[in-house]
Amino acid sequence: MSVDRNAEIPQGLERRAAKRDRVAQIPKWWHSIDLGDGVLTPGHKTPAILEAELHDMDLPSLKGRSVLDIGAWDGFYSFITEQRGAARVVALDHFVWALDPVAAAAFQRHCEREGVVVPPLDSVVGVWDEEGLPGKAGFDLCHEVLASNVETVVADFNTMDLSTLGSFDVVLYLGVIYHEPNPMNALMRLRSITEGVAIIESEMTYFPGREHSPIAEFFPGAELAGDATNWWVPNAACLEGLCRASGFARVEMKKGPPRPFASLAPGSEAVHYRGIFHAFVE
């Protein structure tokens, strides 16, 4: 039977248009995710940024392994680990998924105009919605379009019953630790569900001349990036020490301070960068 290939073109165009329309209905995208048919979500993190992150992250072989993605947001890393052969992937989030991104942005602009400190967004009526989960819409769309088998858990990692999660070969803890008021407690909980390696990506600080001293900056308000949920920003020695004190056997720094930092004069002001660490159980 002959096939009219030209007949497939309108269907493909219609499918692409439908995907684009649905993507456009999501008011805020954090990750750029390929949905097929030439459709890419317009994430704050571009494909180039995510490709560089993946390279620096140096993910281990995932074939047949279990993965937990804490703070999944739109789910880029959940879906990519599934595509790389992980047998089980769990995407866990709570804070971002329960925020209404449009209302949150409007409220923050209002606070800026009024010259007042932005309060915790999970306390603001009309911004925080644990029932509707408006911030999860992007993840749900990608999950559906990609026909993904990633499991979803809506819960606060710091307060949930971790026994309901089980344990995982690989745990992704990306862009989370500096949002933790109590990072030591968070890392102890992280260790309790890690069977192999926890991959930690974080905002980091570098104190010229104090590289070997475990130090962290504390931000009591919204001094860092205008975000009142940014609390502690450690240096490399501090984060490594926290991981070991939390029960991890060894820690490898995969991405440390940029080389130019080494030329800064001791006593210069602290500077920031993004660091990546692998914390191993054995």
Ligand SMILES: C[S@@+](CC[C@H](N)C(=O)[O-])C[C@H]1O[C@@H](n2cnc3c(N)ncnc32)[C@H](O)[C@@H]1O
The other form holds:
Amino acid sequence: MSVDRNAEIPQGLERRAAKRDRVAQIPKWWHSIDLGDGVLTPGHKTPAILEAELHDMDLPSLKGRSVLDIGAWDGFYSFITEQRGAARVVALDHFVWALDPVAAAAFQRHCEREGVVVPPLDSVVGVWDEEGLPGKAGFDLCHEVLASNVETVVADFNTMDLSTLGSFDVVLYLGVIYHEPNPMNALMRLRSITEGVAIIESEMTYFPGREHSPIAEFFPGAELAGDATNWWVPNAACLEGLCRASGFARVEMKKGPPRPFASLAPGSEAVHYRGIFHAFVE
Ligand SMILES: C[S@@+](CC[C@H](N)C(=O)[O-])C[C@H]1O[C@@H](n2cnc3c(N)ncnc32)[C@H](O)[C@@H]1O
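Take the protein just shown as the form predicted alone and give its structure as the form predicted together with the ligand.
Following is the full complex, with the preceding chain placed first.
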């Protein structure tokens, strides 16, 4: 007995150290993903944030269903839906997967020092690498360690041929819509590949006193969070209207404006929050 136990301990420690080393070699993590053996990826989204998002998202039963995760990044939501029994999960992304996070950060600092506007990063040699996909290393590591069967598609959802993608019972569209220059076009495409429900999570705006008017804020540069790929931030009426105009039959708001917003004086400045919506095809 004691011999077996002694053999197990160093093996477990070695496995943990090896996982930790590999996690540490990835320069940027978006998601905190539990890789077992006490190893957690150090994501910008902490476990507490992800737990709260999952709670608010109110995912439907996934047993035997197909799931598409658009904008998967490190894959937290792809892996969790697989673990919750989805029969097939596809993780789709392109932008952050093709970006070299270290080179991108250095290039952005260089532009700041020089006082020049940061050009679209997908046009910068040495920062954008569609062949090597340096920003996909975190997803790939988790996929391997978790022995996952999640499939991957490297593509821009806005321009790809959707007939190659097929359709899915549940489509996750989390933190993506405000990156779309043409949100209605994106939602029409989303509707066309959704069989059951699309779950949309987004930065939202709230104009006190204008709750029932569909309004979106436009960010022409990097005004929102210093990110020049953030374009449109809708209010709840706007997002619901966009979904219905794009062919979804019914929309349920799962996470709306925080309660204290209701006491803001009508006409006062817009405030932001994160919202979650379920858009159903029937
Ligand atoms: C803010 S992150 C959200 C990541 C993850 N869905 C989450 O909620 O934690 C936005 C992600 O969407 C991806 N993305 C943005 N536009 C996209 C598009 N047109 N096609 C595919 N992926 C896109 C980005 O590369 C990035 O991984």
